[in-house]
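Take a look at this one chain, the form predicted alone, written out in C-alpha cells.
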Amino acid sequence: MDWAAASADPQYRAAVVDLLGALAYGELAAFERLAEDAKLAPTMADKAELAKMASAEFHHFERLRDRLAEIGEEPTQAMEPFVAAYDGFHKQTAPSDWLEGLVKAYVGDSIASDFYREVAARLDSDTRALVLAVLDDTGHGGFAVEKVRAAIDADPRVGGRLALWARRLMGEALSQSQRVVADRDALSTMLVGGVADGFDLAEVGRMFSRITEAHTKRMAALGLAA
C-alpha cells in the first residue's frame, strides 16, 4: 500500500509518526555529534571530512522534518518522545578521543540503520522509500574503517581498547532501541504485524539476531574482535 491507503488506519499512522520522529531526532543528534567530534580531528582534512558528514546528516533531518509537516504533524512534537533515549545514549557513550568517536559514528549509526531497515520492510511504499533514502551512508563507514585500521597497524594495543568500546556501544544501542519500542505502543504493534505480512515475536528476536550478526561483520572490517 501507499501512504494514502495505509494511513487510514489510525494505529499505523501513529506508528509512522513515531518512526519519522525517532529518525528525525536521531539525524539531528548525529549532526550535532559529528560537528562536536570534528573538534577532536587530528588534521584539517579529517575535520573537513566530518563536517561533510554532519552536513549530510542535517539534510536527512530536513527531509524527515518536511515529511512530518507534509502529513500534518508538528515535527517538534513528533521528535519529543525520543529526545531522552537519544540524549541518554549519547551521554552514556561520549567518546574520549578521536578514534572512539570514529568507532561510535560507524558502529552506533550502523546499528540504528540496521534496525530502521528492518522496520522499513513493514512500511507503506512512500514511507519506506523515504526511510531508506535517509539511511544512505554519509561516507563515514569507509572513512572510519580506513582511519581505525591505520591506527591499529601503527599501535596494535589500540585494537583491544576499541573492541571493548565497540561492545559497550552495541549493548547501549540495543538497550535503548528495545526500550523505545517497548514504550511506544503503536510502534511495537507495527513491529509484530505491519502493513505488509505481519511477523511474530520470534521474528522480532531473529531481527535483533540479524542486527548483531551485521555488527560482528562491521567489527571485522574495522580489524576488531566482536
Given for the second form:
There are 2 protein chains.
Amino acid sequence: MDWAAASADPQYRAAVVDLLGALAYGELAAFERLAEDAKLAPTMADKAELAKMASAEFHHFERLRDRLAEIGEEPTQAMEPFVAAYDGFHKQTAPSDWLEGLVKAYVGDSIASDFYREVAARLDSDTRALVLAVLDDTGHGGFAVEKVRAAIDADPRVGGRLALWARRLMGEALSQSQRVVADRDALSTMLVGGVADGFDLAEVGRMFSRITEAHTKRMAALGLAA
Amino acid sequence: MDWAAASADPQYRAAVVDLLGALAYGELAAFERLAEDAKLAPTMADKAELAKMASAEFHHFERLRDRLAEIGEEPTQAMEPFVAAYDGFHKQTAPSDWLEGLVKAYVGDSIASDFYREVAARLDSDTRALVLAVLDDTGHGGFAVEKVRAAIDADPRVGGRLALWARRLMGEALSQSQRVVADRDALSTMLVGGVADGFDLAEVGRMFSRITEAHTKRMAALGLAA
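Same protein, the form predicted in complex with another copy of the chain this time rather than the form predicted alone?
Entire complex below, previous chain first.
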C-alpha cells in the first residue's frame, strides 16, 4: 500500500507524522551532540570522523523534514512532541571523555539502525522507501569499534568503565522511549503491528527487548560484557 | 598552467599545500563553531539553518583534505601550522547570543567568499577549479541578513551592539591573518601575485584592505554602520 492509500486512515497518518517528527528531531539532536563531542577528539582525523557522522545525521534530518513538508505538515510542529525526550537523553548522557563519546556514537548509530529496520516493515511503501534510504546511509559509527578495542587492550580497566557507560546509555534510551510510547498513542499503536491490530503493550515490550538484546551482543563483541 | 606543470616549482607547491591546509582547517573549525553556535538558536528552523551551514563547511573540508591526500600530502600535517590562528580566532569571538552568532556566520561566510575569490585568480587551473567549486557552495550565510535586520528594526540599540561586534570580528580576523602571513612565507608570496613577482608586503596590505572594505560595505547595508 502506498502513502496515498494508507494516509486515508487518519490514525495511520497521525502515526507517520509522529514517526517522521520523532526521527527528524532525533537526527537534528544527534547532529548537535556529535558535533559537540567531536571537540573531545584527540586527533584531527578522529575529529573529522565524528564530524562526518554529524554531517550525515544532518542530511537525514533534511530528508525527513522535507518529507514532512511534502505531505503538508509543519516540520517544527511535528518534531515538537519529541524534543523533551531527546534533549533529556543527551543531557543525561554527555560523554566525559573521547572514549565515552565514541561508545555513544557507536551505540546510538546501532540502535537507530535497529529501530529503523524494525519500523520499516510496518510502513506504507513510500514512507518505507524514505526510512530505508536514511538507514542505508547510517552505519558511520563502525570506525569507533576499532578504537575502543585498542583502548581496552591497552588498559583493561577501561573496559569495565565503558561497559557501565554503555548500560547507562541503553537505560536512558529505554526510559526516554517509554515516555514517548506512553504519550503518543497513534505512533505506539503503529509500532506494534499496524493500526488494525490495536494497541498491544506486550508487543512494544518485545520490540524493546529485541533492540536491547542486539545492543548487549554488540557490546560483548566489543569487549564490553556488562 | 595546470597542477602538474605548476607544482614542478617547489615554492609554488609549498604555497598550495599551505593554502589547502589553511582552507581545510578553516572549514573544519567553522563546522565545529557553527554546530556549537546552532545551540543558541531560538527556534528549530533557525537551528536547522545554522546546522546546514555547518554541514556545508564539513563537505568543503572533505574536498580540501581529499585533494591534499591526492597530491601526496598528509592532510593533518598540512593543517597543523594554521590550527593556532583559527582556534585563537574562534576563542576570541565566541558569540554571547544568537544575534552575535548570526552576524558571525554571515561575516565569516562573506569574508571566506572574498578570500577564495581573491586567491583563485593566482592559482594553477586544477587548484583553481577546486577553490571555485568550494566557493560556489558558499553563501549559505545570507539567511542571517533578514533576521539581523528585523532585530535592529525591533530595537535600534541592538544595531550599536552588533556594529561593535562586527568590528571585533574583523579585527580579530585581521590580527590572526597577519600572524599567518608573517609565519608562512611561501603562502604569503603566492597570495600577493604569484611566485615570480616576489614578496610584496604592500600588496598583502592591499588585499586585506579590499576585503575589509567589502566587509564594511556589507555591514552598512545591514544597518551596522560602524
